[in-house]
Every structure is written in C-alpha cells, then in structure tokens.
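Taking the form predicted on its own, here's one chain by itself in structure tokens.
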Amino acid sequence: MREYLLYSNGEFTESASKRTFESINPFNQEVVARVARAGIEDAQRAIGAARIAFDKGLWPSMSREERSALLKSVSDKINDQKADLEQLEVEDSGGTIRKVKEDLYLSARAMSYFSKLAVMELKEPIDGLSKPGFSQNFLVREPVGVVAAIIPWNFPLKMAIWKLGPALAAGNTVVLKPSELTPMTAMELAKIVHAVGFPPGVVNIIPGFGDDVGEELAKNPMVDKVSFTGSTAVGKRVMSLASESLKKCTLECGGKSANIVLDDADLDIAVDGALYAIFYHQGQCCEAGTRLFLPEKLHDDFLSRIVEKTKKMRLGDPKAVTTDLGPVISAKQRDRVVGYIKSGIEQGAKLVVGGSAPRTPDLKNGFFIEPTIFTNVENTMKIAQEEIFGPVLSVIKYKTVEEAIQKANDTVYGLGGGVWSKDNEKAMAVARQLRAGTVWINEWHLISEKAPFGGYKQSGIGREFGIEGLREYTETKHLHIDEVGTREKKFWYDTVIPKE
C-alpha cells in the first residue's frame, strides 16, 4: 500500500487536520493507498502559494522556452515511469490494462504537445482601426493568473495532464484537486513535477473532497479561473460559486450522446463502433455513445449482431489482457447504474442483454455491472435522457433521418455524437445538424489534444485542447502604440481641449 502527502508550495506535507482517506481498488475492494486529506485550510494555503508564485515568483519571469522545457521533462518522466503508473491506474480506477496503456501513452503525448504550445508568442496584429496609419495595434494574450483545476475519477492521469498542460503552457500557476476516488497517479505526477524542478507554488496538487476543498477552490477570490470536469449538477454549483468573484470558468460536464446509424452504414464496422462507443471503460465516459439510433430496415439485424457480441464480452480482473470490461468505480456508482436499469424496465423498455451485477466467485468483490442493452426505448425515458455513466445502451428505432436528428438533439446535453454511413457527404450533412461539440463519422472516442473539445447546452462552457483550449487560460489585452509623435498631428484632441 502506498502513502501520499499533499503537494503544496513545493513541499510534501500532511494535511492541517492530519486526516487521511483510503483509496480502494474497485476490482477487489483492497486498500491500495492511504492519502492525506486536504481541507479548507490546505486549499487556502495552496491557493496562497500559487498566488505568490504567479505575482512574485520565478514563473512569470521565466522565458517561454524554459517553461516549455519543464513541461517536456514531465512528458519524458511519464514515459520513463509508465509501467509503474499503468499498474497504479488500473488498481485505482478499475480501468482495464488495455485501456490504461493507451491512457499513459496519450498523457505523455499530450504534455509534449502542450510543451510546444508554451513557446508560442500569443500576439496578433489588429488592422482597421478608426484612424489607420496613426498607430500600431496588437491583441496579446496573457496568463489569467491562478487556476483551480478540478478533475473526475474516470481518467485520472489524462485529466490531470489535460488541465495542467495548457494552464502552465499559458504561464499560469495551478492548484489541482484530483478525485478522492482516484488520487494515486495524480500524486505520482506531483512527485514528477517536484523532481523536474518547477518553482515552488507553480503546481500544487491537493487530494480532497468536493464539499470543502472543491467549494473553496471555486469561490476563493484569489483564484482567477476554475477549470472543472465532472457532472452537470456539480458544474452548476462550481459556476455559481465562481460567480461570486466573477472568475472565469471552463466547464466540461455531462453527456447523453446520440449515435446515429444511417441505412447505408457498413454494419461490420458500425456494430463494433457502437460497442466501443458505449462499453469503453465500462461506459464511464462523458461523451459515451449511450443512445443508439437505428433505422427500421437495419434495426433487427443490427440488434442481433450487437447483442451476440455483447454476450461474449469478458468481465474480470482489469490487469488481465483478456478482460474486456472491468468494474465501475465504486459501490455507489454500481448501485446508481442498477437503479437506472430498474427504471428502464419499469418504464417499458425491453432488456435484451445484461441488466444485473454479477455475483460469480471471481467477481463478487468487485463493483461489476454486466454490459446492458435496452430496446424499445422511447427518447423520453430516464435511461434515454439522464446520464447513467455505466455500461447501459438505449436503442431507439427511427423512420426518417429527420426524426433521428430531432430526437438526437432532444436532450439538455450536447457533448458528443456520431454518424455511420458509407457516404461521407451524407454523414456530414447529418453531423452538421447535431447540437454537439464533437461529432465523429464512422468512429468514436478519438479525442486529440490538438482539437477543441467541449459541449453545447448543459454539457459545458468553453473548450479544452488545441489553440482554442490554450486561449481559455488567458486574458485578452489590446495594445495601442502611438505613431503620430507630435501634439500638432493629434487633431482629434481638439474635440475636447478648449481652444486658446
């Protein structure tokens, strides 16, 4: 069992209260780590350290190239330690080793990309002002200041990198709160940050709970921006608290993504793609393809194929390469998913596969849910409207493409979506009508650190990744440089200055 301390102001310390909490392996309920539990006092200390580091520390005076080198060093260290980090991530999150290996690769790649963004000069000329030729004008982007980053439990290391990378590349200082359910790789990241030599206070990582630490980060007036990923309900609370000091917010929240199969789709790839869209990481993805829209003429064949493959999926030890689905994150989440399955049955949907928490000897200690598919789903049912965050697929039959689009958009969410067709032009026409921040054509889950990611409607505010994501961590300033030179030529002053 590993033990972790808070990382604040360049030091590893106990929490002010000396309290700790345990991190539990969702596969067997073994305690895998004992972690210092941050409280409000610890959050305030970390925020204060980040404030000083930004206002008076070494970080603002470092060159872009120096900051870039530190970020690249983090990427290199992740690669050096990937074998250990993979095992910790599997134990902490229940993600399968096949999935986690990909996560580690993508985490290092993302940080390497952000290190390249760090050297960019965020300055653009502005043309067309009211008196052309008399001045130079520029748009410059400057770091926003102290960033509070709050991440969920489903992709612990990747989410930490996705927050830290662009915030630091833009020149900010950060206080990161990992989820209390999956703190281990974030705390290993703290060790990496310390080892490569970030100045004190630039990166602070304090594991704790949302009702005290999370709320303090959101409302503390010394924080300039909150970057949050999590449920829509909590995102609303974060935004409300942040509004007290009008701090900037980036919110990446829930989803109920529509996966539309057109009548000319290649079923060999679309069936596997639909399975990947919903059952990847046990359905614990904000943009999972939870609603599958099938045309009437393909419905029965498609459903038969997807059910047959679902029945062959292997639940088991996430460390085994043969395991297709691991456990969900906790008993609470398992029970929540079971509750949604019950509601689907009660509201008249037809359960065609799965639907329970298995109790076989090899799985009885884990938080498992069988991969579950409902058909005869109405778009108004709870299982079609509310985010379940588990391996539950709602299949909805449609007659016309217009009907599919209308129902796809009939939700408070708008994070992801997908279209399957052999005709890219036809698929693109459908994709353009979906009210979602990312739409895949003949694909799913392929998110790039180079492409903006975020949601419409109640799926969030702002974007992460790419240049758009970097800009979210900046303030915009207009610089006007006079080129007139003499008072005599500033004739516009005469509109207010008394004539002698």
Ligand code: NAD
The other form holds:
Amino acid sequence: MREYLLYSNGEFTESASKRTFESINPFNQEVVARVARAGIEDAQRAIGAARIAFDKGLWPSMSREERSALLKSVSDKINDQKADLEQLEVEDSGGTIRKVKEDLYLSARAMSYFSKLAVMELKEPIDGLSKPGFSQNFLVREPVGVVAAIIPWNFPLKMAIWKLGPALAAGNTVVLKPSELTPMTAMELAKIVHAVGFPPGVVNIIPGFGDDVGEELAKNPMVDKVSFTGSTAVGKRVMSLASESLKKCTLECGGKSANIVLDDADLDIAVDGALYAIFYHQGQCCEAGTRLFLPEKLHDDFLSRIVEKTKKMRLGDPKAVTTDLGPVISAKQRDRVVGYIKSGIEQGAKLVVGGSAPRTPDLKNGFFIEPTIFTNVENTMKIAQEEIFGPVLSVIKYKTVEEAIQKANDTVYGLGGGVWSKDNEKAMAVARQLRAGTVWINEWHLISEKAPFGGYKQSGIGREFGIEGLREYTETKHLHIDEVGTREKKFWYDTVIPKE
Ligand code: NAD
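Right, the form predicted on its own is done, so what does the form predicted in complex with the ligand look like?
Zooming out: every chain and molecule, the one shown earlier first.
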C-alpha cells in the first residue's frame, strides 16, 4: 500500500485536518493507497499559492522555452517511470493493462505535444484593421491566471495531463483535484513535477472529494478559470458556483453517443468497431458508442455477430494481458449499472447477452458486470437516453437514414458519434448532421491531443486539445499601436475636447 500527501506550494504535506482516505482496487477491494484528504482550508492554501505564483510571475514571466523544457521533462519522466505508473493505474482504476499501457504512452505523448505548444507566441496581427500611418493592431492571448482543474476517474493520469498540459503551456498556474476514486497516478505526477523543478505554487495537486474541495475550487474568487471534466449534473453545479465570481468555465461532461451503421458498411470492421465503441474500458468512456443504430436490412446478421463476439469476451484480473474487460470502478457504479439493466427489462427492451454480475468465484471480490446488449430498444427508454457509464449497449433498429439521424440527435447530449459505410461521401453527409463534437467515420475512440474535443448541448462547454484547446486557457487582448502620431490628424478627439 502506498501513502500520499497533498502537493501544495512546492511541498508535500498532510491535510490541515490530518484526515486521510483510502483508495480501493476495484478488482479485489484491497486498499492500495492511504491519501491525505484535502479540505476547504487546503484548497484555499493551494489556490493562494497558485495566485502568488501567477501574480509574482514565477511562471508567466519565465521564458516560453524554459516553460516548454519543464513540460518536456515531465513527459520524459512519465516515460521513464511508465512500468510503475502502469501498475498503479491498473490497481487504482481497474483499467486493463492493455488499456493502461496505451494511456501511459498517450499521456507522455500529450505532454510532449503541450511542451511544443508552450513555445508558440500567441500574438497575431488583426488583418483588415491595421493600416500604415493609422495603426497597428494585434490579437494577443495571455494566460487567464489561476486555473482550478477537476477530473474524473476513468482516465486518471491522462486526464491530469490533459488539464495541466495546456493550462501550463498557456502560462497559467494550476490547482488540480483528482477523483477521490483514483488519486494515485496524479500524486505520482506531483512527485514528477516537484523533481523536475517547477517553481513552488505553479502546480498544486490536492486529492479530495467534490462536495468540499471541488466546490471550493469552483467558487473561490481567487480562481480565474475552472476546467472541469465529469458528469453533466456536477458540471451544472460547478458552473453555477463559478458564476458567483463570473469565472470562465470549460466543461467536459457526459454523453450518449450514437453509432450509425449504414447498409453498405463493411461488416468485418463495423462489428468489431461497434464492440470497441461500447466495451472499451467497460463502457466507462464519456464518448462511448452506447446507442447502436442498425438498418433493418443488416440488423439480424449484425446482431448475431456482435452477440457471438461478446460471449467470447473475457472478464478477469485487469493485470492479465488476456483480460478484455476488468471491473467497473466501484460498488456504487456497479449497482447503478445494474439498476439501468433492470430498467431496460422493465421498459420492454430485450436482453440478448450479459445482464448481471459474473458468478465466477475468482471475480467475486471485484465490481464486475458482464458485457450486456439490449435489442428492441426505443430511443425514449432510459437505457437510450441516460448515461449508464458501464458495459451496456442499446441496439435500435431503423428504417431510413433520416430516422436514424433524427433519433441520434434526440438526446440532451452531443459528445461523440460514428458512421460506418464504404462510401465516405455518404458517411460524411450523415456525420455533418450529427449534433456532436467528434464524429468518427469507420472508427471510434481515436481522440488526439491535436484535435479539438468537447461537446454540443449538455455534453459541455468549450473544447480541449489543439490550438483551440490552448485558447480556452487564455484571455484575449486587443493591442492597438497608434501610427497617426500627430494631434491635428486625430479628429475624433474633437468629439469631446474643445478646440483651442
Ligand atoms: P463526477 O461528476 O461525479 O465527478 C467528477 C469530478 O468532480 C470528481 O473529481 C469529483 O470529486 C468532482 N465533484 C463531484 N461533486 C462535485 C461538486 N459538487 N463540486 C465540484 N466538484 C465535484 O464524474 P465521475 O463519476 O468522476 O466521472 C464520470 C463522468 O465523467 C461521466 O459522466 C463521463 O461522461 C464524464 N466524463 C466526461 C469526459 C469528457 O471529456 N467529456 C471525459 C471523461 C469523463
């Protein structure tokens, strides 16, 4: 079992209350870490440190190259420590080793990318306004200030990097709160940040719970921006708390993504693609392909293929490379998913595979749910409308593509979507009609730190990644430089100043 302290103002300390909490391995319920539990006082202290680090210019006035080098060394250290970090991530999150290995690779890669963004000069001329002899005009992007970042448990290290990377690359200081369910790799990241020599207060990582620390981060007036990833319900709460001081918010929230198979799809790819879309990380992905729209023509064949493959999926110890699906994150989450499965049955959907916890003795201590597929799903049912965040697929049969698009969009969410077809033009026409922030054609889950990611509708506000994502961590300034030079030519002054 590991022990972790808070990381605040460049120091590792206990929490003010000396309270701790335990992190549990969802595979066997063993305690894997005892962690200092930050409270409101600790949040205020970390915010104060980040405020001073920003206002005194410890980070924003460092050269872009120096900042970039520090970010790159974080990426290098993640690579150096990847074997250890992988084990911790598996134990803390229940993600399979195959998934977590990819996460570690992508975390280091993302941080390396953000280190490159850090050297960009965020200044550009404003075309059409600047005129020789009149003025020069620039659009300058400057750091927002102190950023509070709040993250969920499904991609613990990757999520921490996705917040710290762009916020720091843009010149902000940060207080990050990992999920109380998966604090371990974020706290290892704190050690890395400390070891590579970030100035005190630039990065603060405080593990704790949402109702005290999370709320303080969202409402504290010394915070300039909240960058939140989590459920839509909590996102709404965060936004309302942030509104008290009108702070900027980026909200990356839930989804109910539609996966539309067109009748000319290549079934060899689409069948595996649909399974990957829903069952990757036990369905605990915000943009998982949870609603599968099948045309009448393909429905029965497609369904029998996915059911057959689903039956072969191996639940097991997430550390074993042979395991396809690990446990879900917690008993609460498992019970929530089981509740949705019951509601599907009650509302008349047909359960064709899965539907309960496995009975295998060696899985009895883990929070497992069999990969589950429902057919005869109506888009109005709870299992088609609400985010389950578990391995449950709702299959919806459609007659016309227009009907599939209309139903795909008939949800409060708009995070991801997918279209499967051999005809790119046809698929593109459908993709353009989906009200979602990312749409894959013949693919799923390929999220890149270089491409904007975020939600339409109640899936969120703002975008992460790429230049677009970097801009979310900046304020925009118009810089006007006069070139007129003489008082006589400045006739607009005459509107207020009496002529001599
Ligand atoms: P959650 O909303 O319960 O918690 C997310 C974070 O918010 C945690 O750190 C939690 O401690 C904190 N929190 C909880 N209550 C809070 C409050 N009142 N004030 C401030 N902070 C609070 O979500 P979760 O269960 O950790 O994660 C699953 C959810 O995250 C799903 O809805 C999923 O779709 C979403 N998610 C979205 C994205 C995206 O990019 N859009 C990515 C991953 C996960």
